[in-house]
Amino acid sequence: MDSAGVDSATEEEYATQSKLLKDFMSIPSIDKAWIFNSCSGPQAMVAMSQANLLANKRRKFMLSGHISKESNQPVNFHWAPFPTEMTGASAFVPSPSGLKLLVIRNPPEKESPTKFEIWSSSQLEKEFHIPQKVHGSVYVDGWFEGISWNSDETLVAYVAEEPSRTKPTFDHLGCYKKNNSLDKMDIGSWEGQGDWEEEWGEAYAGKKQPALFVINVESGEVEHIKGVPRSISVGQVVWSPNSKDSAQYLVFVGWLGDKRKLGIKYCSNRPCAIYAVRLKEPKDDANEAFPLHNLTKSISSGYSPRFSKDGKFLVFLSAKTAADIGAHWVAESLHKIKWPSDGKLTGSIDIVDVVQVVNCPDDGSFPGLYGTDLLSDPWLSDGHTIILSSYWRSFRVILSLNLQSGELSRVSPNDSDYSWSILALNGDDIVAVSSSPVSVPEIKYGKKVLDPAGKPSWQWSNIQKPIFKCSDKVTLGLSFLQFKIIKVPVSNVSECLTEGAKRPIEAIYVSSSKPKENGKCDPLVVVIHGGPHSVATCSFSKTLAYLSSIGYSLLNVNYRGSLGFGKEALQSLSGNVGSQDVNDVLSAVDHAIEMGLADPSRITVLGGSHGGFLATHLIGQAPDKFVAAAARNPVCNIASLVGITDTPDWGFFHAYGDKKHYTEAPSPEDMSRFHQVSPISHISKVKTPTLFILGAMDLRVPISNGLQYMRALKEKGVEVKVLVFPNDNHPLDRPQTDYESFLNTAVWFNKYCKL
């Protein structure tokens, strides 16, 4: 051993599994795109992200080109010979004629200002400057985000940090000053703490409440939209109809937080609404309060709203079911609203169910909606037929739903088991992109077509010069793999069942297409996606194509409880976990062997968050079958976690299957439940080596929870490994972070696997 404590072999292997890794986390991501119209035909700009290993951030750049669409000739992109770094660029969002970009920078450093930039196709038009007394910075991800246009692109809403609050101040004296004022010639005199706040969890730490502002794009100034509460945390901003009769509303999402601010990432079950302000116009009196109008106060979720193209009325989704049971995550509805011609909200407003929550859905029939996406202006030209992004079993699809006849249908090819999202529109043509485990994202370009009967489908169609260029390594490696869906029966299935979570579980199978020597199978790493309501996918996983790539075969499980297979399913799966979720997966494994897919001997398991819940549970519960693990923020210890995750409710409901139970202080009774359903509980049969992978960061599973559950493996002599990511909160994505895992997980897996 080396004075590292390293190996010599161990070092080499490291460095040329990094080499391989590189080249997959170099992959660019395609994030966004919008179509604009001009003179010349219309005009593609991609948003894209890139690894930055050195600076341990993602790059983010713009490419840009022209769409040919000529008769009986394949639609081509022809971009721009190299793309545009966008340096700093938090956001960029461009208005509705695609004539202007507002660029907005927030900050590293707090104190600094807020920068928004109005670019022309040519040149900088505007810059402001937008200090901290006004307001902090812009929110540009997650439930908060929101950045709207207004029709006549004078104006811009968005949802920003509200200024800070005054705190207490002292002088050298330890007396307090009135008025709370500090003069730089006051040696000695400090400021307070002042009260704390509530925070809404993982990811928003040190988040101020966000807060509703508009801009006017040509003299810079800003104002703070009164009359929202600050127990309404606001986002999702957008304008409604313009119309010269009636006043103008801001439509926002708010979400209540007046007792706690439970965790609110990854959590669609946190109750919500649509709200409506008017906005100030010359004539109103300054001073002049508006009253704030709840649209959808008759059901305990809504949010991205959208208005139609006509303007006659307001389309939403809800995740009622979640907020109403308290599952984090379930299938969503959608609904409309219709939007009073003369502009005047007032009595009682009725809400359109649109698309229904589907308990049971048939083999190959629509499971509902789960993790919708809906573009900025999702309409085709119809103004009332909309395109969405939603999980179908384990696929992502874009659908098209008509709000006149109802009509839902699948828009991407029926017969793809690829997944597919939408990008953009143009027109009535869809821009998507498309992914396996085993093929990087592509841009494909959807024609719209009538049949006979006019009805419209979608003729895809690929672009032909790619928007990215993988290494040789990459490449090659890719071009040995082929993956498949595989059904697995699932077991102990009782009469008490539902019939939706009777039915079979998934699991993608990724293999390689080379021969086996001796007909030896790969050493196989069973994946498990956390949650648990959450879904595995055949979409391309960089991180996960690197692990196939070096001779792993992969095994994602999509057990019941995860999103895209209806209701029952999912549901079933309440006040199960630790037994159900264990049992799917290791029917999974099991079937996998069966079918000769599977070496026994040589099975591993990987999985974060409830999948690192699921990993410690196998390797207690079944602890013959794998020869390692690796486990990512995993929760083992849902007693010691109730206490200190900033979602308590979580381990209530999975413990006990519904939100009833919750309460900030867990009597005995709780305790016991939470030690008895957790991976704790097995510990004393565990024999697996297991590597641990922890953000030190993590409100939604602190770094204890890990930790207590390794040290009680070293305790009995279980062989561990720790890495710990000082910065990193629960995803542990950031760049750096993402390498070293799976480069450790490569290397650990190997070393058992003997690969």
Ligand SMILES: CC(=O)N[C@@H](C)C(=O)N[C@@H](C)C(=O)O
The other form holds:
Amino acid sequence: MDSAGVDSATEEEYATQSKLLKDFMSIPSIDKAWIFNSCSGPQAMVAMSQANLLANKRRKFMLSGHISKESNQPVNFHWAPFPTEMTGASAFVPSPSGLKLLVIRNPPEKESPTKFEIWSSSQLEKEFHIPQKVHGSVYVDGWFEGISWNSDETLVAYVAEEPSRTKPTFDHLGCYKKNNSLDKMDIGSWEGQGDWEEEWGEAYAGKKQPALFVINVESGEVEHIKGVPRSISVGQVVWSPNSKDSAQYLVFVGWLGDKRKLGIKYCSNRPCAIYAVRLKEPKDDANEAFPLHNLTKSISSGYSPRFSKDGKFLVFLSAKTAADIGAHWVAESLHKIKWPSDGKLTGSIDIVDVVQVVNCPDDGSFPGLYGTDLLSDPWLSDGHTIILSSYWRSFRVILSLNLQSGELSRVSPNDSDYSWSILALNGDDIVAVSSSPVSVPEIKYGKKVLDPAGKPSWQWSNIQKPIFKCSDKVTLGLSFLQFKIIKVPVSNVSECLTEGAKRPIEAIYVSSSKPKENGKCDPLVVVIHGGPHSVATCSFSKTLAYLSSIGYSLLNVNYRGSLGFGKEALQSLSGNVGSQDVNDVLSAVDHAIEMGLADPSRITVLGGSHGGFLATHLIGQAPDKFVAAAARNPVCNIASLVGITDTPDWGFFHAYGDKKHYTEAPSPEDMSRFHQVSPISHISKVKTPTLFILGAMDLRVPISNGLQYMRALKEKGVEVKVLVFPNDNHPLDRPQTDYESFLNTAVWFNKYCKL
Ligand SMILES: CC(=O)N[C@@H](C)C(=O)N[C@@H](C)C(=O)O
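Please could you give me the other form, the form predicted together with the named molecule, since above is the form predicted alone?
And the full complex, kicking off with our chain again.
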């Protein structure tokens, strides 16, 4: 043993495992793409990223290329010889004509300015530094992001953090200074804290007041758009269609954050609406105040606004089912409203339902929209069809939706066992990325073709590059892997269950294709996603592929409550967490054992967040089933979580199955119920050695939840190991964290599976 308590054999194992894991970690991902039409034909720009372990950041880079698309010839991308590193840029937003590129660089430090750069095809045209007193960082991801060029490419609307409110100041005698005048020369004076302002929770540290701004890209002048009250947090801004006879509006999503800003990350259930604010024109009276129009008053949620190409209607998504029932994510619906040609937003606005939530989809039929991804310009040339990505059972798929007829069809190949996401449109053709649990992401090109009846479909071909050159060991490891979807009948089907809740669940089973020695199965890792309203898809995960390539089979379980299977199956979990979801996972494990896919003496479990809730429940409720567990930021005790998490409503919803019980002042009965549905209530039975991987900055499941459970296990003499990442929040996905946590997970599982 060395001073760190690691024996030389274990050290050797860490060293060996780290070499392969490092190779997996360096596999890039394909994040975004843009297509530009130039005089020499379409050009592509593809944004990719790769873990930079040493810097503990993601390295971002861009590959550009020319697309040649001659009739009867396969499509070809002629890529530049090397990608260009783009680290330091927070957002890239090409102008509608493709002639200008806006690059935004958010301040690395609190005091520094936000930089706006306008690039032409050959050089930097303009650069503006916007000081903190105008606004803080621009929102570049998540719910609030919105950066939008106007049609004549002179203005860009965007969302940025409103400057902090001025703080009280005190002089060297300790007296309050009027007018908040802090003079740096006034030695001994200091700035107080002032009123506390709530932030938007997990992943939004320091983000309190997303507000609307417009920058003039010629002069660099920035206008803070007035007329939006501070009680509304703004996101996803777009310009209304421009015509010389009608007023110009900014259309955006607003969330009310006046009472309490409940955490919004992973939470589509936060009520929100689409608003329009009219912009002042030079002829307008400077003192005239324009009203703010709520365009979606009649429903509890509206977001992702997109104007049709002819400007006649506005399409948007809604998570009204989630907002109404209180579940954090359910299926989305899609709607449209007519945009008045004269720009006069008066009277009531009719909302037309285009895609509704699906309650109980048949196998093979459309299950509803989930985690829908709409491009900023999702329209085909017919002007009424949009292309989007969504979850469909255990896959991500690409869909086309005709807004006139409401017809919805699957555009990514029906027979594909890969997941597909849209990257960009090239006219009516689609640039997509696809991957599977055993194959790294690849770019695919879908060429639109019409059948004799004029019905469109897409013919898919591979793009020769970027093909990620994995190390030989990774390539070899992946080449021996296979996967399939297993249908698992659910147990305890009672009459009171809805039809959708009685249907079999799915689990993705990944295994080695090598013949088994003496028919013996590889050890199994049961992988459990969080949420609970999230989903495991047939797509590539570097860390899970690493675990399979070192000799584990994986069983990734989509228990009832997962997205992509219809509303009835999802909603059946409400009020039944800790029992129905636990039983679903156990049914999947037992099913795998019965099918001869798992060795009952070598089963481990791995899950994060709600997946950690299930992992810790499982080792309590099925103490003889699992030889080792790894819990990542697990929810272990809802009673001690509700007072400190950014989403206390999550605890109430899952314990009671409705949103009416939620209060900031839980009663002793509430606390007792929270305890009863939590893993901590089964702690006396646990004997499984458990690895805890915890992020000290997690606001969703604060570290104390995992630490309390871990200490309780230690008190009982159960073997535990704890890794704490001081600067990580809920996802534990910073490169060094991802690396160290999966290295330890492998070594921990190997120890108990005798691998
Ligand atoms: C809604 C939510 O954040 N729930 C958490 C407890 C959770 O399970 N998070 C998921 C999204 C995760 O995988 O981290």
